[in-house]
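Next up is one chain by itself, shown in structure tokens, the form predicted alone.
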Amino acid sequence: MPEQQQPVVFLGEGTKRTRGRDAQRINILVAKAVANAIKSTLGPKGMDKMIVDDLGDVTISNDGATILQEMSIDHPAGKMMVEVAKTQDDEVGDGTTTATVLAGTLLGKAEKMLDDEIHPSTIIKGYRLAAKKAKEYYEAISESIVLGDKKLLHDIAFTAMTGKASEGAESLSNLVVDAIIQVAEQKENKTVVDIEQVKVEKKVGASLMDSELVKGIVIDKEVVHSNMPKQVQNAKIALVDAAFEIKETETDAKIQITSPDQLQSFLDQEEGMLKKMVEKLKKAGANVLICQKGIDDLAQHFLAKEGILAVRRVKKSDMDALAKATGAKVVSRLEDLETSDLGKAQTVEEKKIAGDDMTFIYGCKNPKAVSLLVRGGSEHVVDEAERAVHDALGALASTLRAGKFVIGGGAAEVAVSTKLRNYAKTIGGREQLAIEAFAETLEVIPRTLAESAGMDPLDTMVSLRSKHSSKDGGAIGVDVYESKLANMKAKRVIEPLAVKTQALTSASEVAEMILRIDDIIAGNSKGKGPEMPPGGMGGMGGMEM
């Protein structure tokens, strides 16, 4: 009689192990919960979230990114669906619902073709076919767009902003597509776009037709001194990282004062460190100094004296900035300021905007780096506002990179998965099944759409279908204002290519390393931590399927 083997134990105690179908069926029910909590915020008429944290700060957003950082979700999974979002927004800024919404979509199918005794490695090589044949579809229906086609890139803006500050989308797109064409600059023959460049500063209060192009950078500080000029004409500008004060020296010193005089001796020294420092920007020619750092209460009264409107503490990004819209160069050392560094402007003045003193600078020539001022009556609106531009900026900076565009409202969609079906003809096998699943995937997108308008998405499906087969039915989509099929390109709503082709990208190989894991082991530190519930999610109880 062959000896019974002794089972081998190598995990410690405490944890715990999900192996084989369990472990992948866990994983996909928590990135399809992920995809759901967000999938009717899509489109134009998608709902808002509202997401209450533990101190009880309120967020309301229908942004895919934003709203799943501020969801609480504690599975590997469910983290991996964010990394998703995130990478979306940190690459094109745009089309992180869609992005979210097709990897949960395409775990959802691949649960189906599980639960028939497909291999994962089947579907993972059939969606690796499909999403690079889909990008190929893509770029062959795409269309091309300059920097200087104004009203494409308005519609492109608009189309990114609708359904987030819809009130104001209108002319808050005209501001975004004017600030895009302030700061792209042709390199090699290529469009090159820093959204980085765009400042986007907010502020309650007006409305959201109020919100203002600078074509120059606002920075929300004060003049420091109360008797400094409020406006400068003509202003050049002097942009200093070093603090306007009397500094410690480098190593430890100790200074011994034996008598009244030393002491008033000292202080005069101090006094006329500072106004050399002070003569030495009025011989450069200055008559506005804005300072990375601190400036001492006796420099402040030198300069008022001096006329000379100065800024204080202000942040480095907007030194940058400021250097690329005025042409200052950032000085280090005082001592190495010429004439030659200073920046210039039309205008530098201080503006009370909603109780608060901000100082605006414009009027400056040709600036490569502008300030989008975004009203909005509540802090609400204009955390939203904020984010619309963000996308819109986003996508039009993707756009002008790539120099291409979709027909959006689904078309594009409907379009592609028509012809991946075809080709899953072509391939046969197992890896057919796949490929017609991540063609059924592009079509959640409409069907989505059709849903958030009250449409039947059934119905809406089929008609597509049909119309998409037909020689000249490519750029029908989903209206969702007028709940009904509609040639999209006449309605001009359009998408920028990047922003599908990546959303592809992020969602199929998340879908893929989801579908790879067959092992989840969850272990405390000798015992401590807080142990990983089989499919908990923290703040996402009782989601539905």
Ligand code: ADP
Given for the second form:
Amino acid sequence: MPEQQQPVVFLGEGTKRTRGRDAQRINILVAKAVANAIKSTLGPKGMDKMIVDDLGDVTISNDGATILQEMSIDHPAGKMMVEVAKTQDDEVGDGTTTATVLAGTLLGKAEKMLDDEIHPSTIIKGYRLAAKKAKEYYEAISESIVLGDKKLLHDIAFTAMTGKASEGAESLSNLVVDAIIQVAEQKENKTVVDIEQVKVEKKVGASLMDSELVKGIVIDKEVVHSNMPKQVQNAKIALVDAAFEIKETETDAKIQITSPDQLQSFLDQEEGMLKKMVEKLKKAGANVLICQKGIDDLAQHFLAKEGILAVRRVKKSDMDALAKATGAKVVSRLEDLETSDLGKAQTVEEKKIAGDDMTFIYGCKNPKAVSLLVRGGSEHVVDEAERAVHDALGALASTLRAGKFVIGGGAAEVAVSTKLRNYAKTIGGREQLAIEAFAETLEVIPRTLAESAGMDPLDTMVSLRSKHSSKDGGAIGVDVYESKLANMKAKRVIEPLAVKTQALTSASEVAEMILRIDDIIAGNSKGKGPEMPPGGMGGMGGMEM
Ligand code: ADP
Ligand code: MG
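To complete the pair, please output the form predicted together with adenosine-5'-diphosphate; the form predicted alone was given just before.
After this comes the whole thing, all chains and molecules, with the earlier chain placed first.
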């Protein structure tokens, strides 16, 4: 925009403002720092991060999205990087470290070009061209996969999990594949997978290998009363999100009790109300009650007398999963309960898992309802295993959605990078430099994998490039376990195409967004008033150097 067209802005005295190259420099610095913080976690040989929050709670993870989420990042450019990981996670469920590292590297290379007086819009244009082409190249080298390719699906799950649940990855991959096959639906020649249908429940105890796939729903709650049945066949399930108690408010009004008779009649009345609630259940034909709120002792007693199995204080998310699985309608007012609101399942039973009682709902009306019960020796282990399962579920779902996979271990990146370099030559001019920078950026993946395996990154890249320039070198990548180059397809390291293309999209989008900013102004957050100190925009003041 020419100078004279710029709108006149009146900024308060002392307003923190950083402009032009300084603004770009700071933003790039921060983005790079965020990417560098998680770079070393990439791949199966990647290191873990330990994040200690201000309450002393510890998270140990190898998962990019998790680490970024737990880190307290104040700077707006840093937050944009966290968003990249989040978007990646939401869209495809895996590849968060890859996306963030790519974004950081794109910006680092942009910085060098800016130093060489290349205009940001030229860099952006080159990056855009490169991103578009790179996606085409990824697609061109991808291979097809269908739901029946169980072995390939297993390999994709395994690749997505490595580094996160090493000892259990083999058995967990099998469970994840079985779970996905169970929930997948074929719609108009397309495989649709709703991973929300796979309920992941964790329980500390035993080992990762003892994790199991339950054809039904597991809830981490016990049957409330010892006189209730521990097992109900042909279950008719009422889902109620109101308390089975006489609410405080209803008895809140002052009652003057002057004689024992009065007290008795008052208690009788309360008893009568609870009894009525239980009768209502009975009348609708329920033999199982799953309640989101509490169940009064007296109500428990009545329920037990009627032979109704009841579970209380069930999480809202579990109630929703149960509704979906059993076909029940969650009822808020018990008076409204109809037989048609009840859900169905073959068996509801309480089982002891690691000393705790859990409730299992088997043979649900909707056969697609499955739960993955993740076991592990400690809380940290099950937490990380849960993240591994999450990544693998995401990876499988995105693989099946597109029906395509590519070769991992950096093989696909080198293949695409090689093609991009050739493409750059056809463009020429300054954009060519940006496209070449994009091609180099992709190489950060094999380079980082090589570093994690203790290999010399430079030598590795030189031989990788030369292997890929030969006719059938396309599957050569970094075998981090053997610390040498290998055919990664033969090593069964394969990944969803969608994870790669999404990583490219999010990385280049955020790089572009950050490159476009040439002015950082500390504004007043609404409501905080004008007395916000300069530099109050997150960690901004401190970041300047
Ligand atoms: P992200 O968060 O990006 O998914 P990961 O830590 O899961 O990061 O690492 C993914 C990278 O590790 C991918 O580039 C993938 O190809 C690579 N990878 C996974 N398993 C292997 C393996 N056995 N050998 C070499 N590379 C692997
Ligand atoms: Mg991963």
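Note that this is a predicted model, so its numbers are computed, not measured. C-alpha atoms forming the largest set that superposes within 1.5 Å between two forms make up the rigid core. Residue numbers count along the first chain shown, from 1.
- Once the rigid core is overlaid between the two forms, residue 327 counts among the residues whose Cα shifts by 2 Å or more.
- The two forms, fitted on the rigid core, differ between the two forms by less than 2 Å at the CA of residue 449.
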